[in-house]
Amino acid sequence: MKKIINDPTTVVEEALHGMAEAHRDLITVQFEPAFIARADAPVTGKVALVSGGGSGHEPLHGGFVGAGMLDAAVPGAVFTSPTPDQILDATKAVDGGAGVLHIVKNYTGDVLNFETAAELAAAEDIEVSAVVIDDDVAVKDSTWTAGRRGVGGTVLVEKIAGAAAARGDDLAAVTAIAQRVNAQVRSMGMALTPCTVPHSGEPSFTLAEDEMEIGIGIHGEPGRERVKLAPADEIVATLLGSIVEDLPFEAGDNTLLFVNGMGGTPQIELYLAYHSASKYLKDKGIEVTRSLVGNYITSLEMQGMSITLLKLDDEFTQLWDAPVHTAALRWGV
């Protein structure tokens, strides 16, 4: 194993020291229990979003706490959910008066804990919705959930959802918004290489080297099938073939398109795959008019990609425009 860390039992509060040193303007950080808020928190009469879940997807969550995306990310362990008192005090934290909304993405611990913290939100008079990212095509169960998984939908989830509290919409409306984004975004991944977890030391998984793990999640969980490797237009075909019919995506449709990379996958093969998605999108007369590109929900250092579709109208355009400042997404300011 080749990391550049200290001790793998404490990689990820030294990362959190580090993001709170390198974004003081952007973020505070609280360590007894661990979550990352906006330096401004709470923003009082906004509704505050809160989301997390287990290290290691960086820069899911942390990267997106700032002005009109996230208030609150907790962060568990590495591909571990955070506990209920770490999500509790999140939500305690940036609760401006206006309620407090729950993204999760569809793992079986991230829910069981953020139902639990929310309950105790209740107890303490603070209104709590929650939305259940499930956005992954791949399969239906896996290893860590009952469901479809969340994935790259999460991202867009919190920064339309965001977008919408940023603009004084109250907690029905902005949950409301949040599920509308999950029912129209589709993501899938693929994967060429496993990811190692700092205090396992061993790969995750093994693929040789003339072979790929298609529709793989984001803990490097199994996919679909595992595939001889092929050219990066075969492989958008096969990762968009089953997003465009899931949903379905018909011709006409205005989408946002997002290819993002697992960790250790470079640009320069994520804009050639965003090229190859475009050519197949167009073929089949979907418009692309909003786009995303670079490594935003990661599995550590897996070298691969993931490709989510979005469904647009006119209200989820304009709140995607909308201004937002954070340590990984900024534009509008």
Contents of the next structure:
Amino acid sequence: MKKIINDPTTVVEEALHGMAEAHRDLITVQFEPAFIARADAPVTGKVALVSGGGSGHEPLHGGFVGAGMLDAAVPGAVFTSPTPDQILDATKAVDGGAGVLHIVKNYTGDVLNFETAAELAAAEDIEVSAVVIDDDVAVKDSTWTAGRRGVGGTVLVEKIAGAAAARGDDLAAVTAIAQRVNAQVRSMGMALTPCTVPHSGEPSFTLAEDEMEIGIGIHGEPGRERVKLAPADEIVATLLGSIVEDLPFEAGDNTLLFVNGMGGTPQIELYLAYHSASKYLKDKGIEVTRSLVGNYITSLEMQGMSITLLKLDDEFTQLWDAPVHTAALRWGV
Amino acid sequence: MKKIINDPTTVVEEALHGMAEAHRDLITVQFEPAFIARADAPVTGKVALVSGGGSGHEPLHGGFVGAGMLDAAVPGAVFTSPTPDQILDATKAVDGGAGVLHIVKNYTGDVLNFETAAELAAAEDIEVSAVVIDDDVAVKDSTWTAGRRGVGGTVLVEKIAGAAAARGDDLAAVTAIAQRVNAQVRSMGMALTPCTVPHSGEPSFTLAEDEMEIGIGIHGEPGRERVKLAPADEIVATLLGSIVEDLPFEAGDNTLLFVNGMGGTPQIELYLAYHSASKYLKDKGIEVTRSLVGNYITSLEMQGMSITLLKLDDEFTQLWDAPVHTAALRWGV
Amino acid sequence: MVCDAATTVAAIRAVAATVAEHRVELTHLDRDIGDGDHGENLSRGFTAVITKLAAGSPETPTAVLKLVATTLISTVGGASGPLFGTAFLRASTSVGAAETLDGTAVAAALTAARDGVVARGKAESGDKTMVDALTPAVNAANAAADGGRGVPEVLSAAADAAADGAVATTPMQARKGRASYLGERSIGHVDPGAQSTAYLLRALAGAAAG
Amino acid sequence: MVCDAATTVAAIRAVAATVAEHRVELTHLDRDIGDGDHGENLSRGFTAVITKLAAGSPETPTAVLKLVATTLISTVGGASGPLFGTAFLRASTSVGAAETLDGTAVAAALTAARDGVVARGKAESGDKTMVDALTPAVNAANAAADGGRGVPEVLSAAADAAADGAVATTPMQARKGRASYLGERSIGHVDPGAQSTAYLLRALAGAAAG
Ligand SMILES: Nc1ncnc2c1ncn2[C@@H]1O[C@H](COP(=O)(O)OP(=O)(O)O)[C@@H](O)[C@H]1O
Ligand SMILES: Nc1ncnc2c1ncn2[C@@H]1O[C@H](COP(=O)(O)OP(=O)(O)O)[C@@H](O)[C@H]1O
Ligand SMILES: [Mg+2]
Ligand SMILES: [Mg+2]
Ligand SMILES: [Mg+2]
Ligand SMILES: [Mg+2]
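Please show me the structure of the same protein in the form predicted together with its partner chain, now that we have looked at it in the form predicted alone.
All chains and molecules follow, beginning with the one already shown.
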């Protein structure tokens, strides 16, 4: 295992210290239990947004804490859901009296731990609602599984719901927007290489030099099928084919196209894939009116990418364009 | 070789199309010869900044084209300097009548090709000055080499000189600022893994599972020495030790600390290294007043990092904080 | 042997030792069909439990079990944290004020634990989860208790049944937890949570016997 | 044999074929002590030259050489692009209006090419660059021309000397170009630019002889 670390057991903690030091103006970091909050939290009268999950997906979620997006992020151990006491403390720290929305990626561990925290928060008279993100079309049959996973769509939900909260929407309205984004967004990912969890020390799976994994999750868990390496255009067609037919997206739709790197993919390949995706959607008459390209929801050093497509309406577009000031996404301010 | 590409010979071209499509509001991309320019170029009366070099270092330089930074970026083949006709066309396209500054990383190829282009531009009555960036302290003895390489400091020169041009400085003043930043900035890098140039298809070097390369350049060229893998704190001490003693940086100095990923390093490791660097500098009494953490000058999918330290004065700080609107760096707008 | 607070603590220490011993193996099982952290998760949790116990042992079985529950909930994370946490919490409630436990009380506590896991995780038998170790264990424990056996025999029957239950998850296709994403590719592997459940019960049985 | 525009074009085609043949090998040499693109760079350049020549051949040796120069400058990039470009540009200037070249003219053109490379790149002999192939080649060519030899012999002498010069770069420590960053680690490898220079001259000699 080759990593720039000191000790596999203190990776998350040391990185949190680094984040706090690099973004002093933006965030504060608490330890025991660990969470990241907006420096100016709580914002009185504003609905607060809390998300979280295992670490190793950076910048998700800590990089999205700040004005116009999350109020707090709760990092678990690498690839392991955070615990209820972390989530509870974060929820209490950022509650501005207008209630708290939990944005939860659909994994058994995340759902169970956020549920427990929400119960505990309710017992302390904090109004909490939750949206469970499940945008991964790689998981096909939901009655036979734990349901679709939350992946790239999470970033878009956090941005758009964050903007709704910033403009003053109440908890019910912010929750409804988050749910509506989740309903209109679809994603799918693939990997060329595995990743290695620091405390495990070994790759999460193995792939031959001529193989790739289609439908990969963001935890190094294998995906839908293992196939021979293919040209970028074919990979993109596989991912977007599943995405487009699932919602379905149709000719004339306005969309946000999000090409996401898994952490170890060079930007030149992401832009190449973005071009390929642009062509694919153009052929289908689907308009791309907003875009995002880069490493936003990652799997440590995994090489690969995911594609996320969100059907935009005017409200989503406005909320997407609204100012945001976080470590990883910033515009208009 | 595992990459998300269609054809090794068209990688740069396809990625440029992707950039153009993803950032329509920001840039335009020309082909034959290839360069990226601000969408609103030329900006009349403003000194224009042109940089360039081999591709594979993204977001450098194309990701830094936009208001407050570069007017044009000239991408060569992967890891290969661009040609004079590309540089010349870019220079002509963005000249707003106030002259053009060429920001050149110190590699024989880049220097020779930019020199030729500058001669050709002069022949067409465009005033061109050049700054050659050579901030890499890994290259020790400059009389015995082609001189120090231009690495991480380039990003800071482009931002700060870009802000000077944006506020209306003339060509001599912008050039002087760029030179002054270059004189006050030092960098050094390391790699855990090599990278593979698409048209070559094989890793640029090999490293055993327990080895790392210290003093690596950004082209997969081997560095100063190959040593056993060490904890992050030791790696950081090696890099920062060379950097601090070189300028030298001293107790009480205000600095910008830039921890840069080589393309394949997870963000969690970069923040961990940033924390380590913070502690190291604090121990020496060196103040970190500005910071940058992320993949900004990369070597394709190489795992590793570089550290760059810039001694700040009030003017540099002001220019650093000035608004910038590019694909990869954006604030204040 | 009486099953009181001290022996409960001793049994929990035995569980922690077992978890440490099988940490890497459990992580490997989870790498095959999950995300490769199950051993780490449990090990983090039981290390914290041992630290808490070192700071001062509770005085009743219910208090010991509650300490384990809250510590696991607040340190394990993942799916197994809330599930094992709930299991110990329900067991704690089940034993109530009793200062010593007999075979029947232990079987009832195991039943409550299993019911808690099912209530939280909504897994059914055959879904390839820890429930597939817990339910046979509960059935065997109740049969032993109904037959008048003491704590060691009840736990030993539960451990045997859980071990068989864990093995029996191998041909199953997962329908809950991360392994379910693999669909048919989850077939042919032991479920890590079922395996850890079996180890845990074996350690409890060993402590009760010893 | 007369060395006119047509034979110059033929010689350039031979060079392009040689570059294609040794592309991978040159890239490997550059991977050892550079950035692994030298073969690709030259191959891109000479492929472009062939395309240009297919579109219509210039009518004088100087025009052929100038076409090669400008094409290399605008397509190769890297360090070798401007350096080989300058070499051909100076050679073009050196042959001037002559419609056919003799041994002396060829030796003079080679000398001008080498001087151009030195003027641009500022490398001295022993710095482990293409100059270490070029300078021995120039010396041998001038000696042969001074001895009254024709074009084939002049170029063949140059090619032999360049090949020896390339081999002689092996023990050198690089002081120019990317290899210089390696310091002592550059010792023990042939310089890619010296090797490509040797291949280039061998191809020219072969064309002149054939
Ligand atoms: N819904 C569920 N009900 C019961 N047990 C479950 C459920 N989901 C997962 N599990 C158990 O949890 C185990 C995985 O635990 P762990 O690896 O610690 O958590 P995570 O899956 O979050 O990484 C599985 O092997 C399975 O036995
Ligand atoms: N200053 C110089 N003078 C002469 N030749 C040089 C100089 N710098 C580099 N070279 C030659 O260029 C060759 C490398 O060319 P190439 O790999 O195409 O360019 P780059 O180094 O930019 O990747 C070296 O092997 C060397 O022979
Ligand atoms: Mg997990
Ligand atoms: Mg090169
Ligand atoms: Mg797991
Ligand atoms: Mg090279």
